[in-house]
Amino acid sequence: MSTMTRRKFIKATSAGATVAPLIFSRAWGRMSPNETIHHAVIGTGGQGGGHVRKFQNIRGCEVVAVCDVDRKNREKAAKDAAANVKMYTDFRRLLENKAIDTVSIATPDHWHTPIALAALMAGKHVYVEKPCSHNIYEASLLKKAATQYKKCVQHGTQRRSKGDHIEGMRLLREGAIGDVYVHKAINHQLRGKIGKAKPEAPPEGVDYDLWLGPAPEVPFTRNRWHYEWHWFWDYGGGDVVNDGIHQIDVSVWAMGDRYPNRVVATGGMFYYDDDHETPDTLMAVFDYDDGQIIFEQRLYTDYKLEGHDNGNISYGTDGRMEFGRDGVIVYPNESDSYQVKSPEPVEGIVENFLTAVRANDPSLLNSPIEKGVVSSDLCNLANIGYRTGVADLRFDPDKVEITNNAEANALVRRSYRKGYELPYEG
């Protein structure tokens, strides 16, 4: 358990803090064609399709391969990529392609770490969508493998690559709102009900067995398919790891990327009465020696709370700081406020990943996997507290173990279907 206090964190980060590297005039300005990074996107649905377009449109990067178990998805993605793009159904075949330098992973959550581990072992740099893992044990392996194989692994929590957020964190460290003891992470939105779906044959052109991968074999239903898989424990972890992780990550960042002493979580299925397994309402408190992170999730609200649907509030002795869709705003008091602006342009999360890859230097990453692991773990701990009803969870990140409850600790890792075991065990 980390013993770093908020004051020690302020001192350490203020002394060594740096602004994210710039893109416009340095890393990419003098590139020659033979320096092109050859990229592949694995998982080309809504988020992955965005990856294809984003990576392809960055100078010095070419999307040369796409992979998806759904033929329609990969064919659509291929049209957005380079003319000679290769299409794959099985990511394992893609990783055999030695011409590929980097991969981004935008599959369902239960495939994030298994694919990322295989990619690192194949010598690729990795951009992995949030959450980096389906469970806590996987996250620990991914962090270890990134170090062992000396590759860049960027976690898809992009707020760490926003200039106003970087500047806001600097101001927090310098005491702009005094001593800060509570950070609130808010996930409020309306997510509709999904109803109840009957088993049916998988769509034509879909390798459903490969889609299931390490998860138990069950019949196909439409509610286990595109996007709705988020609401089933075998593939996702509900909205705390889907959307709430962005807000939790900002609060974790503000707390110095530390693990709490204990986690208390509660929630329920109050709004949904359908195939959802994950809750519509979840509250979690992450207790530290010197403060708290409070997470609030409500998926039945089409209105804002404290001015936010999804966002963060840091409460200090001399005011509050808010991080949200309107940017970063400081309120020294109720009658005064000012907008935080970045003093200079900052490269986005994808550009930052490619800059680090080009330098072969993971220390340049804005959202390195070791920080992504902390935020992913806290999300998974909140889910474990909800699922077991165990209050006061105590987690030891060095042992990768919940130390005070065997039932809860059993959810730190999962079982893997035969033929889909993890490729790496540390």
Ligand SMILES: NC(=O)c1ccc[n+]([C@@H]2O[C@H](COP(=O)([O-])OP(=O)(O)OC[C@H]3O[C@@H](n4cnc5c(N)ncnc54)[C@H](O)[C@@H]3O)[C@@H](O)[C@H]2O)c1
Given for the second form:
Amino acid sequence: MSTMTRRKFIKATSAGATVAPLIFSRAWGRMSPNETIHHAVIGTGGQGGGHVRKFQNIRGCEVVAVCDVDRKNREKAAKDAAANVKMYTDFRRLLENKAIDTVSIATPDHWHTPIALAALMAGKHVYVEKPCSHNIYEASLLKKAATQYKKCVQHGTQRRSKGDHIEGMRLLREGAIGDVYVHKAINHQLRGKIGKAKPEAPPEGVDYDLWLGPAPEVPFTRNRWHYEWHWFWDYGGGDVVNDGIHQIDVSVWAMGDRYPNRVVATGGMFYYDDDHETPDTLMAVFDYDDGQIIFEQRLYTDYKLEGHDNGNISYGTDGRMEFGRDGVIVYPNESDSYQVKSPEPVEGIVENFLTAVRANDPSLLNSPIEKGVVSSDLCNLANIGYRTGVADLRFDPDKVEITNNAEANALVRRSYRKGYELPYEG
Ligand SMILES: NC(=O)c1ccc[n+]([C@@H]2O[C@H](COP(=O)([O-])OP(=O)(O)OC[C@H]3O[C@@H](n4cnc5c(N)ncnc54)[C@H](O)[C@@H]3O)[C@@H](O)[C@H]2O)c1
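Now that the form predicted on its own has been shown, please provide the structure of the form predicted together with the named molecule.
Shown next: the complete complex, the earlier chain at its head.
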């Protein structure tokens, strides 16, 4: 029997859930197939603008509200939504709108969990972009709140909704490449330098205080702003939580959505000599009793690593399986290969979210939050290893603690600016 088939897979459970104290939304039970789902997008920049178009184009769903602290992005997004769309600057006001059933969150990462928690408490189902949280402690709260409030929380790791990936995982578990001991996650691409930006006044029409939210108050710069915030620890976590998380998610999926025994991570700022705080080079090994996930990130190249810029390779005793831009390919040996195809059409990640919402059944989600949390946590652990130089991190997911190093454990949580504390503490 292959190693994969022996593994136990985590099952979503709502056992132990308590009833939500307040339910404002009408999305509290199974909806009729003809009922329209009223959706809101919070954070309408690059990705959130895409959310508006995507949700709006799905039959049975209408984008009724958009929210952004930047008037320009808010108004641009509103043009793609229904004619009667409501615009909000402050998500807290949006969440008071009882007509909204579902929200998607595509803000910078430091806002993901605080908004998701508030949305769950307001009775909404949530689609939260990856990474689900800015830090490990937040992720644990989000998982807890999803269970407590009995809502669907989909994590924006879309590869789990690709038919060839689903079929590839099935084949992997059936032993198509024998016993599998190593899963490689590759993030190998050129991401340019950002220079050094000077402090300036925030652009007109921007609520910068609300953009900063829980993060410390610092002067506005063009680099601590749209998209480039990814490279600052206060808001993002660098490319491992930006693009790398998609590949780590595929490897974690292959490992059965489990936590490793230890994390060994190291990296460097070899190429960037600018405002970047997050590294251009990062390597992490996630050690399990029965195998390893190896993550490799290099952001100074425009050539591929073992055929991939963003991709995965699982190495078995009887061949290897690759998940990448060319689909899923099995190589039983060096001269043979075959492409994996889905035996049936599979819903995309957004359609899948809406199906689960309609049935009011989180077990239908392809990227349920409890799995997203594992992938997000592994990325955050890799960053903690890099930042502290601790080469052997032991994380206890039940205690939500790094148990063998106090300095590393301090990065499991962040502090919250006054007025922007978390709305839920479990
Ligand atoms: N799943 C994917 O493949 C994928 C792809 C791209 C981006 N993403 C994720 O989407 C998120 C957004 O990324 P982006 O590239 O669009 O960033 P972005 O900076 O372009 O957009 C973020 C938007 O959020 C707004 N915002 C900030 N704070 C807000 C708040 N409190 N309330 C409302 N709006 C707020 C900003 O003004 C901005 O318009 C990130 O978390 C990123 O990881 C996912």
